[in-house]
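As a starting point, one isolated chain is supplied in structure tokens, in the form predicted on its own.
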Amino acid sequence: MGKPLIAISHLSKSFGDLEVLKDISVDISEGEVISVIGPSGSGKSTFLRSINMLETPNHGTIVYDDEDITGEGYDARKLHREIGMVFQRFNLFPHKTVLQNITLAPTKLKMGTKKEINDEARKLLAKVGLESKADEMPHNLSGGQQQRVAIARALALKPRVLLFDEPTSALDPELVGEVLKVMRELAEEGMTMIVVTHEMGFAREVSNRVIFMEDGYIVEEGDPKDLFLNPRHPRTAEFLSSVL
């Protein structure tokens, strides 16, 4: 698939004495849809916030579009427009309106006029179906209607890649078929995507490659039909027996 867009080398990260991330390497293509899968504390959520910075590895290499973001004066800033994250609890700020939570990042960076930031705000509203309720206050929405304003916000700073970390496990199950319906979309028009996730369906059908993560370690990778089905490694087949 050629270079790779993000190339991770021998990461690890600890928080004090408990080491979180144990050398972990793998190559992320753009377009490429990666679902990262694995039991609760395995350092799913640590890898995602990995990748963008958020949490600063102790030992080895992230190397993004060629530049190695784990350097020492690598712009922070230039990463978080382009690596867009989209957190489990929606994150949106509750005392403004829809819009507003989108425009806001934009705006600050003076990503164009104010009508041009509206503008495009209001098309990522309807591009997740939420056109109508740009005026809306955080509070009046449903959970999954949040979310998908946080996915609208991401895709204001217009990433090259969006990472989603649990996107829908703080929803009611009834809501997680709106969010899960956005991502689809997305990948289907071709954005990168690495996606921390207990949806199966999601991970074995949309994704171009799953991960399975355990202790820290990356167990298994591959093709997700392959690792759904004749997984190799005897705590992938132990894991996904349990949880299909």
Contents of the next structure:
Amino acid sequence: MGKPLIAISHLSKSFGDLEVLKDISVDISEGEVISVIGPSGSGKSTFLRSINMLETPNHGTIVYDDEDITGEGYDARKLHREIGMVFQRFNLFPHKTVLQNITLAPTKLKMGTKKEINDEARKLLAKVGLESKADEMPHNLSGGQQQRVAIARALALKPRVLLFDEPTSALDPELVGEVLKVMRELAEEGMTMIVVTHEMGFAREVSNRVIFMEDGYIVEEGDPKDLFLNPRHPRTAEFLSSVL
Amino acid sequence: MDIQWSFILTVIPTILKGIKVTLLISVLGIALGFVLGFLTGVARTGKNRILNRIAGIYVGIIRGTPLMVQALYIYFAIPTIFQFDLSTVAAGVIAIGLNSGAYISEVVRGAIQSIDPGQKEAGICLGLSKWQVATSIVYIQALKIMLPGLGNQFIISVKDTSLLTAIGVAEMTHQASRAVTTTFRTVETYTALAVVYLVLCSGMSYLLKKMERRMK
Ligand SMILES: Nc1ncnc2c1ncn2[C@@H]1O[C@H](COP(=O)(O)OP(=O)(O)OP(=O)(O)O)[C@@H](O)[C@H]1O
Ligand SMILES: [Mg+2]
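Okay, that one was the form predicted on its own. Can I see the form predicted together with its partner chain too?
Full assembly next; the chain just shown is listed first.
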């Protein structure tokens, strides 16, 4: 394997006196699908949010595509155009239609003519199975549909990496499947994905690597089959037995 | 006591001589208030500590003192300190502007802070600039939430202009009080005055409600 797309070394982050990330080092290659699991409060969201600079780390570096994004004067907007984010609570824009949610950023970023942007947005809606909902307002959609729109919105920037922070945790159980299906398809197409999740099925079947975090540390990481079957660390085993 | 209810109709035209001034001061004052309120409201949700502090002090002073005292201070004290002349109308506009600005500031700040921070984060994660996030995501949603509060403040300011009689602004209350000094018809005149304000403010309230509904 060549150079990693994202190289994180010795990252730490504190909120006041509370150290949330402790000496995190991990490399991520293009095309990898990584699941991040761990108990509540272990720092999973903070880890994910550090990667696209929603949080500023206190120490350590993150190198993305050979550029130190934690360095002084790095323009975060450049990063945001390449790394997309999908949130637990969707964060769709309630004052815009489904289609406008998707076209807003490409329009503001002048990624094409109005027609090109609209056509592309409709294609993305078809991809997530919602072409008929283009002109609806987000609040008229179910949670699963809203999350699929949010994924289409992130895809509209043609990102190289997608970050997901518990994308199915706010959904009714019967709606989880339709979102996971879209994510699985993206993974099969080769999208680089980092997914914080409680869906152990997804972690085991779709991802190439699982990271187990606890108390701000990466306790263990590895191939999902190994990690789920033979966890090396007792804490991993304990966590897995509590969720499986 | 001899009360001539028909005098109410006679005195209304006298009171209405002041309506232009009442409306002029209301409209100019609240326009100034909107500008001040939006700037300071935004400043108080922003990261710039100095601007935030200045806006906070302004709102604190205005909310901590009565409008009447503010008007007296603007008309009598400030021109004396800085040695210049100020017309009563100009002083009235400034007083209403500074006063409504502080309350609008609260409305604006509250509305902006009520928008889920996840909205801003979603915008940032889509590569938008701070300005784009503010204008096309956060403030536009906040504006909808502000509308009832802004309309409310407009009506309050119209009513507040009656206090400007204290600095001799020739608005409606002033006209009524002058009529009383010559006719001594207190009950009829002040009844008429109350009715005029009631009609004016209810009418505005109705129009604002209609506008609000239209915006939704
Ligand atoms: N902005 C913040 N300010 C202060 N403390 C924070 C902030 N964000 C997170 N924390 C704290 O940091 C710790 C880790 O939070 P984080 O959200 O990263 O955990 P998590 O693993 O994602 O948990 P969950 O599974 O509940 O989402 C928690 O104790 C949390 O309370
Ligand atoms: Mg979390």
